[in-house]
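Given next, in structure tokens, is a single chain: the form predicted alone.
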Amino acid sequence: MLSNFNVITLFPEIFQKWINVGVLSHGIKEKLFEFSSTNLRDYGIGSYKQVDDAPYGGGPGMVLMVEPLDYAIKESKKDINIFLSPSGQQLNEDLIQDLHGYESANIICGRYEGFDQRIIEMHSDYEIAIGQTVVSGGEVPAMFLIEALVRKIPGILGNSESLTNESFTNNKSDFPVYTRPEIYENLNVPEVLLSGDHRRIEEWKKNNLKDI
């Protein structure tokens, strides 16, 4: 079970409040998983701690240099190295299950125009994309990936049934949910959910799952 995460990033401060919220905070306090971060700038080159440079062949933007990344990855040895990249494999529940075959992972966040390809060739076990779109860096995708992984760890969720009934399980989306009040702006909660008839309720839930 993958339960030891280290994020390699230029902005480790982004993760400080996030890791102390909700199920993540619970998991850390109960020692159900471990989280750390590595500041890539600490491995920068020269007195200015350079981590990026212009691309060979020209083009816009800057590229993360191979040397600082190589040093940072070697310093934080984990079972696998995951690079977050829009050109990577699309994240889904099958991939989450594959990743849980390991115990520890470095999650490497890109910035600017991406990584020098040589660091991918040297260290990448997985390249993963979070959706078919581009954001400014890998930090938000790293949070997304870690939350998707952490919630599968036994004891993290208050009710383990949540894992069997949530969206994307068995290629289905979750059924609609309702809470009080029973009527709002002339919109009613379905009568069956108020009936107390558990057989009918379970049948309604099953019938309202949608194929993905």
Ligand SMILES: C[S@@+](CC[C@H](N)C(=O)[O-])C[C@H]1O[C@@H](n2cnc3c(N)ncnc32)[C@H](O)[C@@H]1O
The other form holds:
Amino acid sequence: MLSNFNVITLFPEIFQKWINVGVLSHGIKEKLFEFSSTNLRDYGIGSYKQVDDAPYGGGPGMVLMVEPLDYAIKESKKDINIFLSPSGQQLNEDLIQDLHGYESANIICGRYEGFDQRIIEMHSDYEIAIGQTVVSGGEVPAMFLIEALVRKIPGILGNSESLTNESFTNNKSDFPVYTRPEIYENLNVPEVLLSGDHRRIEEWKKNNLKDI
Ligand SMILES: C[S@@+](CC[C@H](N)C(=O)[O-])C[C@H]1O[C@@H](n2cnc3c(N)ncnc32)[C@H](O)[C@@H]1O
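For comparison with the form predicted alone, please write out the form predicted together with the named molecule.
Next comes the full complex, this chain leading.
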């Protein structure tokens, strides 16, 4: 299973709070997966530690240079290199299954106008997009990807049944869920869920999985 992640990023501090909360923190303490980060700036060029430059051919913004990325990737040897890019293949459950065929991955976060294309040609095993829209950097997509992968590692979730009916399993959404109070502003919890009749409850849950 893919359980060893290294993110290559200009902003490793973004990950510090996130990785120390909830199931991720539990997973690391229990040694169910490993997480590290590489600060791309450490591989920058010259005394200014330059990592980006203007695009050849003109145009707005800056481009992440090939050399710092090349050094960072070569030093952090992993089974696969995943580049985050809005023009990559869309993340879905099939892709999550494919990725779990490996053990370790570098997850490379872009910024500005993205990567010099040559780094993709040199090192990319996967280019992955999270949604059909653009955010300012690969850090949020990296967190999304890692959480989606880590949830599948046995022992990570308190109750492994959480995965059984989870949305996107068998192309269905999860059923709606409710908790106390039974009535809130004239909105009732479905009567069947309060009935204690397990057969009817299971039937209701099955009938309330939506196709997606
Ligand atoms: C501002 S974006 C670059 C956008 C690029 N000019 C384009 O239009 O495709 C900067 C970085 O954010 C990350 N990023 C932005 N949106 C993303 C998405 N939907 N999925 C994955 N990564 C994304 C990528 O790493 C990208 O290199």
